[in-house]
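Listed next as structure tokens is one chain, alone, in the form predicted on its own.
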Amino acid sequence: MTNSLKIGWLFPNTLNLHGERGNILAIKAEGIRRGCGVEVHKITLDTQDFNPMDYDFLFCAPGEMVHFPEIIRFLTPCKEELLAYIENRPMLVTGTSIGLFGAEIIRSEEYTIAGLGILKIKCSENKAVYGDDLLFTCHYNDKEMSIIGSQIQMMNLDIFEEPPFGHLNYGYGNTGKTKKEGVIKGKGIFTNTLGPILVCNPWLTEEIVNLIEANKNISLCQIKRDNTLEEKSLITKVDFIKNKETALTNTTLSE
């Protein structure tokens, strides 16, 4: 098999909030570090004959929900291919765009958009939007890891019986009332985490590329990436969150 990674970037001209293109740059940089060629293909609403199985990695960034109906119409003919894709291949969906793949999206204006139904989840748009840090643990590609990032709480995510991607140590997560963060289905990651997640957490980037290499029968790269800077950053951010929690607790007790 060829040592070339083919990335599909879903609707970058429509779904482009929060600087999430950094996730594409992170995957590309890790592939190049390992000596692989990397092709990034932009899939737009004008793309003809889109087939998910043509790609080694798919990425879908957050976007405004007003664009969701036309994107869902575009992806509906590919629903079965997307289900087959995420059984073994990595896909990353961040922020509001999780809703595209669920059963329904309830807008704050109190109308409902039917999603693709790949995930048995319901998304409800929040009328008030806040942002905060996000810290949780997860398993991906048989590795346990800590994930740090941020979240803009634009929606609540009811995942019912679907497994969460992570378990919260701090942050809002899916609803602000549970310890669940995101959803994982097969090798598909659906997460509220911004940051971008693959820049702030290169250990997750490595596991995604490890999975790509395994799928393509490429020998796994034995030269480990130096994550010292990011590991120190994680420790600093965790300390900041702990101090913030302590300050909030003390403020509440004093009121």
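What we label the rigid core is the largest C-alpha set whose atoms superpose within 1.5 Å from one form to the other. Positions refer to the first chain, counted from 1. Note that the structure is a prediction, hence the values are computed from the model and not measured. What changes on going to the form predicted together with its partner chain:
Relative to the superposed core, T246 undergoes a C-alpha shift of no less than 2 Å between these two forms.
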Second form
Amino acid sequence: MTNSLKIGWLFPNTLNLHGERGNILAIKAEGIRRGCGVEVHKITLDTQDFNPMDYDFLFCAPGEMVHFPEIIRFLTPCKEELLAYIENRPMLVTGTSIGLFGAEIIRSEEYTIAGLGILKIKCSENKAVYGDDLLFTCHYNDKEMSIIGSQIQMMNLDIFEEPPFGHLNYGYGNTGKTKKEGVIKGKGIFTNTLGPILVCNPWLTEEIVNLIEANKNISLCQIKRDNTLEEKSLITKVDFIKNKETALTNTTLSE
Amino acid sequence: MKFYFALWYAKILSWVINRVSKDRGTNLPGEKALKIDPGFVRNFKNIDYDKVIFITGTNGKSTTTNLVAHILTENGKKIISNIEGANLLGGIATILAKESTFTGKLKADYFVFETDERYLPLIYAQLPAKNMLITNLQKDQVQRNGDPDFIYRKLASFINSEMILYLNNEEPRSKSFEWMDERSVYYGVEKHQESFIKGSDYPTLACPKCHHDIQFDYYNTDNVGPFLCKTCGYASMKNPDYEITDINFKDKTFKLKDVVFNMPYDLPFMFYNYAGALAICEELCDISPTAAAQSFKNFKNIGGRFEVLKYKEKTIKYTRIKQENPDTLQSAINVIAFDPKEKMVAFGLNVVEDFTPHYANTFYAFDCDFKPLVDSKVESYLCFSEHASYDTANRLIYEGVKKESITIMDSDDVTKIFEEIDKVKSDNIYIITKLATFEKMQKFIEEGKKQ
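To test you: the structure above is the form predicted on its own. What is the structure of the form predicted together with its partner chain?
Next comes the full complex, this chain leading.
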């Protein structure tokens, strides 16, 4: 019998800003490469009886904050299940949507949206947008790796005592003032890295699928993946970052 | 008195810059004048705000402005317009200073201004136009705009119940401003042979009214087409006030209100510009479609996005896209995909260099459906550019293109690009890249001809 991976794509039409569909393609391709069947389920505001525990991987892309109250209303009944889910199962949340899972989001018009409270963090929308490359190291599923991507930062992220997902080599990260990038809670990744992070960083995709396989007691895939293209992309982008002009002072990328 | 000093200074500066180059000085004199008199624009005399129209939105504002200006001029109207494209407050201040008397008096039938959507609240504060056309609000320049709602809020901050809005009937965000104005005029485009649908895994967008999912019947251009939110019923109108119909690509004609028009450019994204321009001309300026149709015969778009080069026996078709803007990339892909001939396709997606810091963003390519292109007859692909070529190639691979069909070149060296063009059998070459690379290619061909 073919092993099957069940992916939950949270609010794909409501939360959709920076080509995040690429992440679904990447996780699907990696599952198929390992000989698994992959089902992608779109969770929308009209989905009935959503239960996170029905899924092996959850993905939540960034979106416009104007839609957040409706999404939080939808997810609130599943808060405990989401907490239980990320204890062992992988979830990827990117960009502004980190705010959905935090304690509160303070909007630039100075009103506050109460989040799900799964993370003890506070998000404050910035009046100006900051866009840049992002390069950091992180540990996931006991593997250390470099992550490259882009960041379009519309809010600052005070993560207080929560552990960061990554340690910045270059980029704005959570506040532009520290080397902290994102948050990790259990197996839930909350990162500012936008767009197809799982396409550009297949080493992270591999670890997510390794974790899914372990959770499902599937024997780990032994066929090595060819990441040559992505490795070359990482090298050229690191080279670009090293030589570019920047006003950031929280990180310096040395040789 | 401050206003007069500012005005005279701007006029002198314009005159001096004009001596050096006629193409320059569309912004600077106005910017300097605004330094002297921050309320400079509001101090001009004889502006009837009922006769002022702003044309704004993500894509199409320059073309629509050019077309409106062209139709009005051809029909004997005196207009003041920033058709050179300086669309910030400084640009508008410059053109007003240039066109006014030494005492700041203006004389025009209509004032037609392309306006940058981000800076519109500042412009409106000094020039409260009673009319505004919104082409569309899409993902664009995310490094400074973040998301479309960022711009939506900018526009919503000043749109009021005394304004008349010209709204794209088939673009959900733009149409939703109908809740805020005095009167809305809707324009749209009928289904045509290049209308398309995207795979079911491509996201659409959230309803601006209830946040649930918007569904499109089909797209006329990316993210623009007849739509419906099943939850709240928000939808495009079946019969907008101004609709382009009977689009005939072969004869290059279309109809509006049963009048036949020549189609100067048959690219799908242009149809909405035609519809919007014609709506303004009739509703605001009393120029009927019949009268406007005559002007279409000699309309030339300034700074168009499509160019053709001849190289040896090959034809190179260049499509300029706006980086970070999936809609312009999707339009370019669709144009190439609709060409039934065998072709080579070269992608030179680049690092985004709008301002510091530059960054290597190509993520907008994942919002675009490459399948129609992949399914069309493509002999080979070339992905070039120093830091984004691998990511571009990877995007194609995720769409099912075999690695062996893609040449990856991590440079923008035009000599090498031409070497790759020489290698292919096809004489039908498409290239998508930044303007600077294309201009180098143009120069390369011209220098080759001289030798």
